[in-house]
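What follows is a single chain, given as structure tokens, in the form predicted on its own.
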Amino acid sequence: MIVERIHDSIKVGVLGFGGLGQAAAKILAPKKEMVLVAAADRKGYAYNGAGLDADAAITACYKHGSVVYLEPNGILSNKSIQDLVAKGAVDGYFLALPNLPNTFMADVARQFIESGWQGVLVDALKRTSAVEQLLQLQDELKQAGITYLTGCGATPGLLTAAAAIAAQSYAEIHSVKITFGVGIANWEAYRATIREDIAHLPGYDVETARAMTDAEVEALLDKTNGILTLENMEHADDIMLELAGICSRDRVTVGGVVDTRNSKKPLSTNVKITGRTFEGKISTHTFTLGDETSMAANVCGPAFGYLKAGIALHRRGIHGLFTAAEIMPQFVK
């Protein structure tokens, strides 16, 4: 995709204020080509067509519990998605937020689809059958003038995104295998993504995950020493390497370690996309993330990217699902 320059500041929504959505703001706070002028969380929202102040709607959130508390912005609403996108001049959103149920990020979908609003979605969706659902949506998301972009974080999405450019060195793709190292000093900064998390471990699934107590989760992680070891995840991977016609979904594998304890990432992040050759060599390439680079920076950084690139999808007239092995993201100064 040629690049189109971006003349005036995108303005940009992040849905779900947790961990995730607060290092979305600390990132967007330098940009120059967006600004951050909506939040939303289960309480509410907060919107100022100008920007908003990523620092004072974190520290309401550290403070109060929810970014409705950011004065004079914040708005109580039992309904924030649909209230803010009613009032909003909001150009695109980032859904950062928790796919539990693993229906949520489809019916968030239809809320934007039924709402009448134009504009780019990106999410970081992690689950292949929450993927699957959205592609049920895309005449709709197409006939709604909504340009979304799924499975944009770091897996899926920078290592995804990796392995599709990769695979061109070769006629023919073996196996593409994804190891993930993560580190969180206090999982309680990231609660909706550990439990996603505890729902790939044996014996788990996204219903008992998700109706998890804090006390519960506590007690989970004590029995591991904080520690969580996930294999062969059903990660959508998978279905966006096969619906970009890298390769077939079973070739594609996904796991990984997460400490819920400590910062320092227990292994480094990386994908080996292991093919064959034209001239019938069989090779490996291998992408490994800086493990100085931390989840939020390795999530939220692609996400705005590819909202980048959804914007210029969506000003050309182009609108649809896309995923992060279909479109190369943007570098958003």
Second form
2 protein chains.
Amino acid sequence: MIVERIHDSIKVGVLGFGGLGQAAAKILAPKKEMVLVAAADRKGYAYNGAGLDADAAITACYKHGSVVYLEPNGILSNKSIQDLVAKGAVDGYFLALPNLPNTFMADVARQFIESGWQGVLVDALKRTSAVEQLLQLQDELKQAGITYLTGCGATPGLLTAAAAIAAQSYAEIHSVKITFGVGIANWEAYRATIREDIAHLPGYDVETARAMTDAEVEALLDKTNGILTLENMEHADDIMLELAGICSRDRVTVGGVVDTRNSKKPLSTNVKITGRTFEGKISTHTFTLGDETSMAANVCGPAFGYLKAGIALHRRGIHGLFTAAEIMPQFVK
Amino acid sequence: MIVERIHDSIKVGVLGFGGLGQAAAKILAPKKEMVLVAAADRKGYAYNGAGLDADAAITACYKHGSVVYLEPNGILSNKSIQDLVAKGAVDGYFLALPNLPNTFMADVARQFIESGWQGVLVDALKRTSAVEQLLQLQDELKQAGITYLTGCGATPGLLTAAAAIAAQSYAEIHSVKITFGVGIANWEAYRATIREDIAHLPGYDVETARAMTDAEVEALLDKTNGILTLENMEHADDIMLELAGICSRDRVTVGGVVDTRNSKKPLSTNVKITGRTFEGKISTHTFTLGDETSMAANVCGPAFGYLKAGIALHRRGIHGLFTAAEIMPQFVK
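Right, the form predicted on its own is done; let's see the coordinates for the form predicted in complex with a further copy of the same chain.
First the chain shown before, then all remaining chains and molecules of the complex.
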């Protein structure tokens, strides 16, 4: 069995400690198989080999704006990755980083490669071009002994994997259509994520969205009654399904509706996989997420499921770049 | 990438050449990455290292009752597995065998272990107890250099894998409920499968169902207007999800409705995964198969997807027993 008994907890670091990173810390808190030992943000990091107190770390961020204010584990640093690597005790990192700028994830991967660290990296990035940049690091990751799993959030991630499973019934895939609904009561808790969404709107790009002040974001949302409707988004589900040999990327579309003023989802997030069976029938499989599941649950849950699967690969000496469409995530207890 | 370019086609054998085995041959016919070189049934086998003619093999069965009548490739034999192993040119087998008797799959696995053959075996078995028997062969399979993937059809298989993906959103899984609808216009094309279904009905077991004549099956179906309603079936989805650490087997239920006189499904096959998120919300993800997809497409498609994934594992030296809930199937072109 690939699913092996885990004798020692997997020591996990979370890079980025905004909304997603904090949700990740909460998810890990009750787990037996994983323990959060490191968390980093722009100002520095907090480290405790025996495990960080998730609630205290989140409180430090809420009160003082950074995880470095977590007493007594927080440390101001402008070279957090190097510092953490020097401690030598983290098995895998969840990169809960903003996707902006678009080169960020590849830059972070390069820092790990240069550091000499060996372990597992998992991201929940969104854009196709960000995966393209990581693909260029394939050989370097392999040589460095790093197992990097990309696109391991909700979409891409959970829904891409479901599409890869669903595709098995068909001889040919005609379309994969992902439609997401997101409801968040308070967009300020997801400042980076909302700016990424805005970057997909007509008239905006990654740079202009990133440069927006909170007041400008607020003004935009006032005009749309808090709703962002997104179509034909650049989402890495397309390149991931293409790399897995399932269909060409132009057959994959991603769109959605984000309500920034209501925690209730404006529609049920789903993926529809349409294809032709060997008997010549055209049909559609549908995977629909329960409305009560939050973006945080659907992103961070899979991310750690892939991190656990990545640890199993790494222990078998399997390194390099993989996507969520290639690997079965493992359930973390 | 685990998904590697396949330079030579994977040479595939199909053991069992009834309804499922014949559908498997049709599915493989247009594939570039796989070629059907061997097919076996009770009377013997047909072998052609350059590829068997699927249509001719099916016609031979239809006209004369066995694949051994395929000219010039058919051979009468009561030791088909040994004969085929001696030819030494099959990379992997799909065991499209009836699940009756319940020890059949483990017996076949044992024959491969004893033969000294190394390669990939994939089954689409149904019952929990059949997987339990295979689990006892775990060490022997590993030592023999065989990569065996079990439960790789529709349910267990496609739906179990979808449940394993869906589980990622939750901190705890409360229930996995599989409900299948099957419509077949002509039950005589699936004699073994229908007897397996009957074995799940109150008052029947594996032995009594197997002993039924066609006339007796026909008489039973006349009483129910051709409909078989099945509840709390012994299906290996439960042990597979338990082995994957997702939930205890008693939380997994399988039931369905089989219409033996209508190719239209009586209901849409689906799996519902209910759990609690880290935020304490209870919710349900749903994966629903398109009604136009046949049992054959939903069983044989995944089986070959897992066979391809098994070949990748085997080439990396990863042997032993795995389930469909642990491995991501790969799309076969």
